[in-house]
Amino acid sequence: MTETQISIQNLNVTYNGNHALKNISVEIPKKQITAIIGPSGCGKSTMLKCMNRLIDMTDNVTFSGKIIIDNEDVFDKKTDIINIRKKLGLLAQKPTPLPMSIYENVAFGPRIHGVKKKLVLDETVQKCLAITGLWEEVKDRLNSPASQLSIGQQQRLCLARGLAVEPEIILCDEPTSALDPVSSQHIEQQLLKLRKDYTIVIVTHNIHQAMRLADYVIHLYLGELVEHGPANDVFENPKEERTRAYINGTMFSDLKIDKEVDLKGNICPYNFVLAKQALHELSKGKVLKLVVDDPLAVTEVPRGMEADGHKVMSVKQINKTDWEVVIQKKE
């Protein structure tokens, strides 16, 4: 039988009047990869942010139920949170490398928490290094400031500065949407090697990259829990009609479109300024069809869309550089 490594017990968020969350109950398997679905504004980064509470750095937000990790409770007033956040570590979509050397960075966490042995901190950082492939592409340079390493290579130093805190948890949003196809395969690999040693929660847009990785899958829809369960099971039989419609790219392609743009060639933040002239372009209620090809506006444009008020329908890629972005203007 499974072991569980986090149980999520009648979770409901609601921030700015939108019930983000909606009494969501499900448990997280103990060392696999759990991938989070469905299409973007359906609440999965928030689900991410409730597991190491930064959900409280969100403004106007209210959030009820239970969180039990190791036996305790993260929502609980008496919970340690800085100790909960050493646990599970973070991997955001954008790489975000302390202005330090390389070595620093690895080395960062492990001092804010008290080792000061030199010959401790080496080894930790030639460890983690070592463990997500950045070792031997850097080991002559770890003085070197970090912000001189390729995006791909600073996406995985932050995965080797979160491991060098000794989590139980990686949780991953998005973690490859700013990066190349090669870097995103460096990636994956990375996370597939240590599924033996971490519970990993990875919040993906990209259908095909959850059937590579995932071993559990969750499926959200409009902040429900549509389907939840092992991946084989969910991707080649699943129980609910919208979860068949999200894996076959066909849950909107009934939908009116109403303005279509192709944006390909052009890169963030353009993308977003010229999606919203179209947008503006549009009635009330009216839908726009975006594609694009900049891998940061898979998450940068319908993270904007949603910020200004408008509803994201769908995020699906198309092909193996371009994707497509559907959009309801506002009411």
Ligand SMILES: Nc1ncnc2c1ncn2[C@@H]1O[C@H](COP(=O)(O)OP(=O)(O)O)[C@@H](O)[C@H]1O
Second form
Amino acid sequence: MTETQISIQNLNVTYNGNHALKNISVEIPKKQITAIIGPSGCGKSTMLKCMNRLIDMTDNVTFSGKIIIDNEDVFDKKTDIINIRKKLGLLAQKPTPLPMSIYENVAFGPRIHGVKKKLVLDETVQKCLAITGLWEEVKDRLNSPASQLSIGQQQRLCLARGLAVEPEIILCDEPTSALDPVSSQHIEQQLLKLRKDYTIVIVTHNIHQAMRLADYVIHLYLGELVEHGPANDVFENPKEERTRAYINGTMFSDLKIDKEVDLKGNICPYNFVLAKQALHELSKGKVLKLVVDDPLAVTEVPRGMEADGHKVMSVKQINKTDWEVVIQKKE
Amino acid sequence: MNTRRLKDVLSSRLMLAATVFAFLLLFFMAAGLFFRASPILITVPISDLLFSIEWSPFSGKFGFYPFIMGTLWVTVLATVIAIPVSLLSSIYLSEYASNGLREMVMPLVDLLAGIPSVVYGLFGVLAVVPFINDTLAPAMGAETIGGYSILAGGIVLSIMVFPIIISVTGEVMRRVSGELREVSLSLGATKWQTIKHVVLRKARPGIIAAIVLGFSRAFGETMAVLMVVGNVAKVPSSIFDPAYPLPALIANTYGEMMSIDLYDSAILLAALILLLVVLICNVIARIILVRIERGII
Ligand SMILES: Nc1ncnc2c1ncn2[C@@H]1O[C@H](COP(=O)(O)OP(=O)(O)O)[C@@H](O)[C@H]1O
Ligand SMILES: [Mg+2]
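Target state, the form predicted together with the ligand; input state, the form predicted alone:
Below is the whole assembly, all chains and molecules, this chain first.
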């Protein structure tokens, strides 16, 4: 058995009456890469935000349970949040450089924790930029604004900035979803390198990324913990049907359809209105299947539904004339 | 169908006409002032007008220097007083205050902007001037003319500038994204460190715009200043001295000594200078704010 780094016990989070995480209990192993997988909206980011208490920034949220890191409960009032956050680096979805120079970005963390000596800062900056493979690319322009870097470089800078406060754990929330394939690969390689010294938790809805990186996998679905275990077991031999379906990418067609509406024979603005009405009668998270035969509707209905904030789970042709659109109700 | 289209065409034309009219008005005002000011620009060298300290219209001496300095002293003092107070209160309102408190206070701040300036002037005469005369000046060992001074003007003006700086600064600070704050907090920064090093840094262009807007408001303000600043045409050397800012000069003397040669022209030149300075400040500030809104800065 490996050591546990983060122990989550009976974690519940509710946003304004929306139960986003339901009684989650799971242990995250030390010095391994743990991937949290699941479709968007299932509570992955919420789980990360609980670990570093950024959840405090949200209004109207209630949470309960325990998250134990190094014998300290993150939710305990007596716990020093600053200390916890220092221990948990964060790599966000969107590369977010601070509005200052490349050097200042990396030096920001050490500075706010009281490091003043220029020599020490210089050394930290160089070391962290080198770990993320950025040193050679930026060493001649350390004082130019970080926003001038390419998106991929910005994300590596963010990683370097996180490393500069010497965390034990790195939380990554879909860290490559805004990047091009080459930059994504760069980040993935770095995470693999960092794994021997850090505990890494990566949220991803890219199943292939999870397979490439993860030692341990946690599968969430609509706020529930479906399955967790060593990556090999979960990917090759999932215990749960829903995990198998998700991994095979067939999740959506196996979904329980809550309502089916036949819109054949309707033309465009109307089938959209009818679809909206049908969706209106469903409660949040329920799934609606539409059958349409207007070619325009095949693109316009899903587009409109996404614009309304719903999730389009699949669009496929079922016979010569008809298409099937599966939508999950969100807001 | 046709009347609907007609209405559409008409209303858009009408709006265009109104916009063009507003621009033309500004243009004609500036052009008119320039035209009427040109006699003095032709006869007296511009450097004399701007830098000569001699103001004796009867002998044809039109040195605006004392008035320009008076304006600058009062405006700069007002801005210097207003900056810390309004920055701190807008930081409090946008970062620390609860939503309820903010929603209650912001309309009051806007209300402050709507109070007629003569009321501020009265407040200055009744409260600020006596306070300076009886308490502040004696305590500092300074002489004033009954308390009427640059300091009185600066204090009154700064109160008039608060609402502009508070509301514009608050707006740009609330525009700083949550992600950026999260980055700083996740590195272990405290809330105050995050505000000081990240939020204020990101909002800096907007804060500068807010200050420029406040400055131009103070620069052009007439009534309240005129009532408390003493109106003595001398280059001031301390904040306890009286001063005679340009707007006060215009308001006090235009239409009175028009028989004097070039007097009319000189006063209109002062008006032109005021118009241009305020216009330029406003344009700069608006450009910065629009760029922030579009996400360029
Ligand atoms: N700040 C918030 N306020 C209200 N609801 C939220 C907030 N953040 C997330 N949620 C809701 O909580 C659920 C989980 O969201 P999230 O953790 O962001 O999912 P994921 O990261 O897996 O896409 C979603 O239904 C989402 O709408
Ligand atoms: Mg997310």
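Positions refer to the first chain, counted from 1. Rigid core (definition): largest C-alpha set, two forms, superposition within 1.5 Å. Bear in mind that the values here come from a model prediction, so they are computed numbers and not experimental data.
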{"property": "C-alpha of E27 moved at least 2 Å between the two forms on rigid core", "result": "no"}
{"property": "Cα displacement of T62 between the two forms reaching 2 Å, rigid core superposed", "result": "no"}
{"property": "Residue shift check between the two forms, rigid core fit, G38 Cα at least 2 Å", "result": "no"}
